[in-house]
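What follows is a single chain, given as structure tokens, in the form predicted on its own.
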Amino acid sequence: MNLKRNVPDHDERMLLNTPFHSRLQKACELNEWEEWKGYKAPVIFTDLAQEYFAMRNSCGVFDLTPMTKYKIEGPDATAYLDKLMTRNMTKQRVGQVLYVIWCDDEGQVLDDGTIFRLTDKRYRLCSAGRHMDWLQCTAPGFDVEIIDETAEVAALAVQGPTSCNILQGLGWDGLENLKPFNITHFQFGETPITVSRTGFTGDLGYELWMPPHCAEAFWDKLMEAGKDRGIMPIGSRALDMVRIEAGFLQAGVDFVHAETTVRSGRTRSPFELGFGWLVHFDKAHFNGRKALYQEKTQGSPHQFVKLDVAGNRPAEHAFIYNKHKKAVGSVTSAVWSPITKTNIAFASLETPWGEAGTELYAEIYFLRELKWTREMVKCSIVEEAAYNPVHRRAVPARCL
């Protein structure tokens, strides 16, 4: 087992800049930033509505560089990941991306992320949180090298209906034939760039992974290629809107990392988050297997649901009540969807109140002219995401 941390030296009190920062700073007219895993990240550039509709009608570009990235390599890399993840990792092909979750010994979710199988013995694990300590604890006995390569890989999400056309403008012929959750490679001058058909928007889109030294030059070429197809940089606020529309959960928002919680009952299992399809009992062992198998046979104490909320006021942080006026859960994420004209919420509910057809109400407070108003608004449980266009999965990709 070999473990390395490649993190740039810096004053821990200062935020790092990504390799795209000079371009982001120039475009960020509102100068609104936030901290993202030690990096300075834009919240909004110019106008929330413009950024939102860029991803839905044309193309939005989001700087993914702060996302934690681990290179996992060695003869035992597959066996190691198969023990770590709840999903059967032996079935992943080279050039394929899998969505995964991993749990502690109690079957509680530590985090979710994506795993890229780059070669037969080399993987890249991407996640919102930092997990080197946990990766280290589970690595003894495996011939595997784990390297934190976050600072060594610059990344962009290029998302929206015109994304394929824009990238083709860089001379990337054949990109339209890339299947969802697959990987390919293109050249930018002398520099190889890895391209995956993945994203957090629920639309046609790609994620690009490159060495930091070419980041600024690539940004300039990308913006030039997309200037006639509505390309624009987008911040975290617009991205949050589209990921809720697409039905995607966010770590730290819709669930908390089991490794960092201090209060009993605040963690969630894969089954409680609707991720039972990611738990594969057809393999011999993985972290949390015994606890998860027991939960599968006995039932889960909580259910995660998508809600269609009456009215147009987002049910942010609302309590959810049953027909007997008893609080049975709370909202974790909420948004009014401009493109689907629906009021969406995610909620974690006590079992059995997450069953389809259950009569539920959201307690919403809003301020109007210095007066707070409380409304009990009816909610309906829905199975599908509010936004799920056909062109998201089409092969060849629809080019606009």
Given for the second form:
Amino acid sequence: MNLKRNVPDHDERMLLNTPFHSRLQKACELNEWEEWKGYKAPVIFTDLAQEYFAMRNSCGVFDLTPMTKYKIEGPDATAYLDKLMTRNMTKQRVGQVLYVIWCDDEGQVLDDGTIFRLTDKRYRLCSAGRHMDWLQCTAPGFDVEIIDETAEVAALAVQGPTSCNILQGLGWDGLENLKPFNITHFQFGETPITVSRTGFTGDLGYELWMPPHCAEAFWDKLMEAGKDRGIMPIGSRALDMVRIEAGFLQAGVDFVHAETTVRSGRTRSPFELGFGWLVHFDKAHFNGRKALYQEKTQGSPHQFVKLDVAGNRPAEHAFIYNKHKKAVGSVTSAVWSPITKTNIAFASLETPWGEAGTELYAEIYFLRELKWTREMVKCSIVEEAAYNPVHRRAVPARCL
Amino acid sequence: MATDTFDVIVIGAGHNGLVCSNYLSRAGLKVLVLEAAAQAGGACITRSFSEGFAVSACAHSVSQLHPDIVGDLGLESLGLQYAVKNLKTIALSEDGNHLSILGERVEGAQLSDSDRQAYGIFYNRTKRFAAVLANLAGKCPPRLVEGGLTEKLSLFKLGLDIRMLGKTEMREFMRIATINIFDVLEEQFENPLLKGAISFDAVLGAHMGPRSPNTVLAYIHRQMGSLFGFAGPALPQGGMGTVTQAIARAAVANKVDIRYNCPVKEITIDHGRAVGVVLQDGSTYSAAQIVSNADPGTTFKGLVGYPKLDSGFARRVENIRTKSDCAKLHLTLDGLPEFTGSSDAGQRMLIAPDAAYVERAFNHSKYGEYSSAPAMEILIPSVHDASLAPQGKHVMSIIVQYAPFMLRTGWDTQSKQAFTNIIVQRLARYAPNLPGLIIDSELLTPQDIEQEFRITGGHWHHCELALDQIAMMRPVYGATRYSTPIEGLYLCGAGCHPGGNVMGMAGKNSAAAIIKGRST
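Starting from the form predicted on its own above, please write out the structure of the form predicted in complex with the partner chain.
Next comes the full complex, and the chain you just saw is listed first.
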């Protein structure tokens, strides 16, 4: 009997590698990975604080290849998207990016994402979840083709105050003039790379879309170009901190996808997530219109708020109470923000407890030397995101 | 270009559209009916197909027309007369030893006493079950959840009706309502002809074989006719067109404006509300409420368009089962055919010698083929009605099952002729002199029926009558109770509760829903 152990990795999770994997693996000293839509994605490379500050003070690079990407193309692509999305899509220019949400028949949010108008009749939709079924279900009556191109497009987010300078080092002159939510194209050798001034960090930053074959070479070139400007690969944990600071909601965390929600009352409408500004009734029919119009006139059962929580303990998953000590909701995301020195939380509350000026308390539990302690901490509702620097929007981009 | 204003526009002058318009105008509304064809009636018409002959082109007998509608609209004084009522059903046997059924009475074919007794019990039981459906047929089906007091009472009444059947009967109702007719027949009867005839009635018009679920339900649905005064089918004098002509006359008397040759191209929708229609010639009409007598597929996919409907709803509409397996064969005859062992060719004759024969006939349609040994319902209306054929000649109207909507090889002149030959050869086994009498023939496949009568899938019930598509589920969630996701757009056709056949209750109930909708 051959006693040599010869069973190859039979208990491994069969995750896909992104085109940047060889470089990620080399950089991922902690070897902490998580599953992201079937791909292996790093959680932390070396040190969370370092990654966080790289994004706020210099430049962080995040591999967003696993983000779901759909190519939507055809003579009716605009009309199709106008029905799919709550936003008026007929106003989007070629070369522009829009933040969008879309709803089911009941006006409950299925997901959010960004839509890139690449040409007159061709778009790219980027979303957290997979939605081919719903996208196809919306297609009858439109001359449009929908293709999942997640694996065909490698993508990097290059984010932080020095990001523009670093990318200019690749010979990309004029990048500084690219406005937020706009798209341009540059060459990397023979390969065209699409660049958008977008991101999930609330800072100056770009997202780069390229064919997978040049991914590794591009990574190496980028790291070389950025080595004097503090470039650093970052994982999902650091990204989570900065997106909360920037006031960005995350699907599956701050709300659940309506399509996969089982219990009634757990889904949320755009109005219940603070996305009323994304719902345009004065356009052609869109999914959920009737239900949303009714909700707009009759009021929503929930309100979504940003909270400034006293103290410095993140109010993760905390119940929120009103002044009568009645629980009126709970926190969906929370973080201590190192750069603004504030304790931030997002919460979904029952109406009307999300009105500005309402007296609220977060119930925070924490373990202190093996003893669980409970604190009722005062919170106040804030309108603006905690971190919103001027250089995020400046055109031309400030080069450091 | 029309400048007249109307309260309600009804799309389609089928029997339900006309019934609906009658009740609407009686409530004081100004109603315009737009019909694509040159005459009223939809699938309930009499038309010529061969020089000197006329035939009921789609529906060919009356077995469920609701007496309330006949009474309310005074149809008898407006020309609705029957050439014959309560036709017997003759289950044909090749050897001439036929079975004859009328109401609860059955005789012939060496029927055993136990079968005779069992049939009486079966007939009366299904009639009692049909009474539960008939009670529901007269009103808007209640919402299952979030209903008001009236609907809760209506649901309670439905439950009570079932409970009032008695403990044994209720148990039997719950047991058989969802299963297939084949199993029930095997339990209760011996005679193959009897089983064949009942199983045929349970699958008539449907994409179902006797072993398909929902066939008991379909039989019970058909049994509602016995509660509306039809122990057997009736033939209107002048063909089925007489029924709709009478309803149209009532409508005109009620000041309904009916316009023919006005095919509607689309329903105009403004911010989620139906505001009018556009005809194929480009003219437009507007009204606060639009009612569609067309089937749900035609209405939502064709006239509204999926882009104007929520995706989930559009998917449900797309998934409605609408494909028919029924063909219609019309023959003009140079004399009355002689059926072996029968002297009464004026009755309703069936070729369904046993339930397995019907099931085997169905098998073909599952795979896109027509039956090599089809089951049939045969009427020779000219026996009772001289207006349909020249002196001494006759017209035969046959419902043939099964002919799939989508024939694998495609429906063309060749396949239609081949299928016609199969049908005629099968008929000749029962009436040997028939082939020699044929002057002319016309075969309407489900595709022809779809085209001529503008019914998606050519299904005469518009949507299959099955548990998932009846009552408060009919035709689909989101468009039940006659209203639709589009404000001001209503349905009134056979695709609504309580379904197809020439009954008229969908039109009547829809009118009530529309009138109620205006007041709230």
